[in-house]
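Single chain ahead, by itself, as structure tokens, in the form predicted alone.
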Amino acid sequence: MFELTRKVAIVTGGSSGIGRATALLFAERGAQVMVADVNDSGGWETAKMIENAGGQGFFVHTDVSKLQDLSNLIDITVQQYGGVDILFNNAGMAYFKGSLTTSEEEFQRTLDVNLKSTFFASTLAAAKMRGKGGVIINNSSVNAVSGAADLVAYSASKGGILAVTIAMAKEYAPYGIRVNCILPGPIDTPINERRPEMITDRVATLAQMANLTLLKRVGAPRDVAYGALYLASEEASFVTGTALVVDGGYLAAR
């Protein structure tokens, strides 16, 4: 169940957090995994972790905000493994700011890394999948639907990812390409380490985040990775154009 044997998967933002957890899990289930990130040491470490566990992994330095880097990533994946079956658009970043303090450069950078990368990585991968089908999974956020006062640009970018997921699911369905997204809630990942309150008091901040969920805990990266595994697998062959919420009941509690 939930096997990815002989599948070729690309995971962006694979140097840490949800990306690393997903890359490792995909490899455990038999996929050949291409790890993409701007963090070379972390990316190669993920690839080495895959290899040490008996899997097949490789790393390509990729700035997902640059179309040429994305094109290079797809080309190298095809050269290395013969094609692309699964794309997990996971790379992301955030400024913990409201709209009144977010600069034009910060807003544009957020859109480039989160939304633009998802759009163009998907189009490039879909062009390779079109003849045989495939799976595209986009990492959005509960903030796509709930918004966050201190994550306005991030919320906008994640809302765009949700919309792009639905639109591309409609466009790519005739080619046998399924497109879905995940809406993670409070997850203990490196991106949250930049929260001002996390820097001040990590324990108290995690407790506050946990209290926002029905399950009263903060999720782990592997919790989201299992959601991605399901969407990537044949068990989800009748699932497209949807958003899988992995939030411990965060949205239900609001």
Ligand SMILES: NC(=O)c1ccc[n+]([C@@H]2O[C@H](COP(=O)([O-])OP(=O)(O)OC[C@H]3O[C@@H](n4cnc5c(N)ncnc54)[C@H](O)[C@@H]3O)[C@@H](O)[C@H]2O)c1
Second form
Amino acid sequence: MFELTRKVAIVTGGSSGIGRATALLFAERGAQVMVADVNDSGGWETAKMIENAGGQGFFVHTDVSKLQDLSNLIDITVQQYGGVDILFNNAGMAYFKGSLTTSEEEFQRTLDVNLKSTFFASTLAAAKMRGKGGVIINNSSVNAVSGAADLVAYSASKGGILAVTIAMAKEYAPYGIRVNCILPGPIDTPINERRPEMITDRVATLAQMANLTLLKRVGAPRDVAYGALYLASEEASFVTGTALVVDGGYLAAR
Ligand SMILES: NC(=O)c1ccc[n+]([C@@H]2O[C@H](COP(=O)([O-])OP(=O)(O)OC[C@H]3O[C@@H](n4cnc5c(N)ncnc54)[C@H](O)[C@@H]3O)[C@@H](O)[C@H]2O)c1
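We have the form predicted alone; now please give the form predicted in complex with the ligand.
Entire complex below, previous chain first.
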């Protein structure tokens, strides 16, 4: 079950957190994994971790907000591994700010890194998947539907990802390409280390984040990776245009 043997997977944001956990899990299940990130040392480390575990992985420096980098990523993946079967649009960033303090540049950057990247990486990958099918998985957030007062531009970008997921699922279904997204709740990764309250009191902030879930814990990157594995696998062949919530009951508790 949930095997990815002979599949080629791209994982953006694979240098860290959820992306690294997913790259490792996909490789464990037999996929050849192309890791893409702006963080070169982390990306090569992930590729090395894959190889050390007996899998196949490679890294390509990619700023997902740049179309040229995305095009290069797809071309190198096809050259190296012969195609693209799975794309995990996972790279992301956040300014922990309300709308009143968010600058135009910050708003634009958030949309470029989180949403524009998802849109264009998907179009480029879908062009290679047409004819033989494929899977696109987008990493959205519970904030896509619940919103967060200290993450307003981020919430906008993640809501956009949810909408693009549904629209592209409709557009690509005739080509055998499934498109889904994941809505993670609070997960213990470096992105949360930039929360102002985390810098002040890490232990108390993690406890507060855990308390927002029904299960009273913060998720691990691998919790989300298992969701991505399911969506990528043949076992999810009847699943498209949907959002898988991996949040320990965060949304149910709202
Ligand atoms: N951690 C959480 O609580 C949580 C909750 C919901 C959704 N998410 C989403 O999960 C995804 C992964 O984040 P994470 O939590 O693992 O955090 P992370 O900071 O560990 O990982 C994000 C990765 O994206 C990369 N990245 C940032 N900007 C990039 C760019 N322009 N081009 C290429 N790579 C870039 C970073 O270098 C990093 O490796 C993000 O999209 C995030 O919004 C996280």
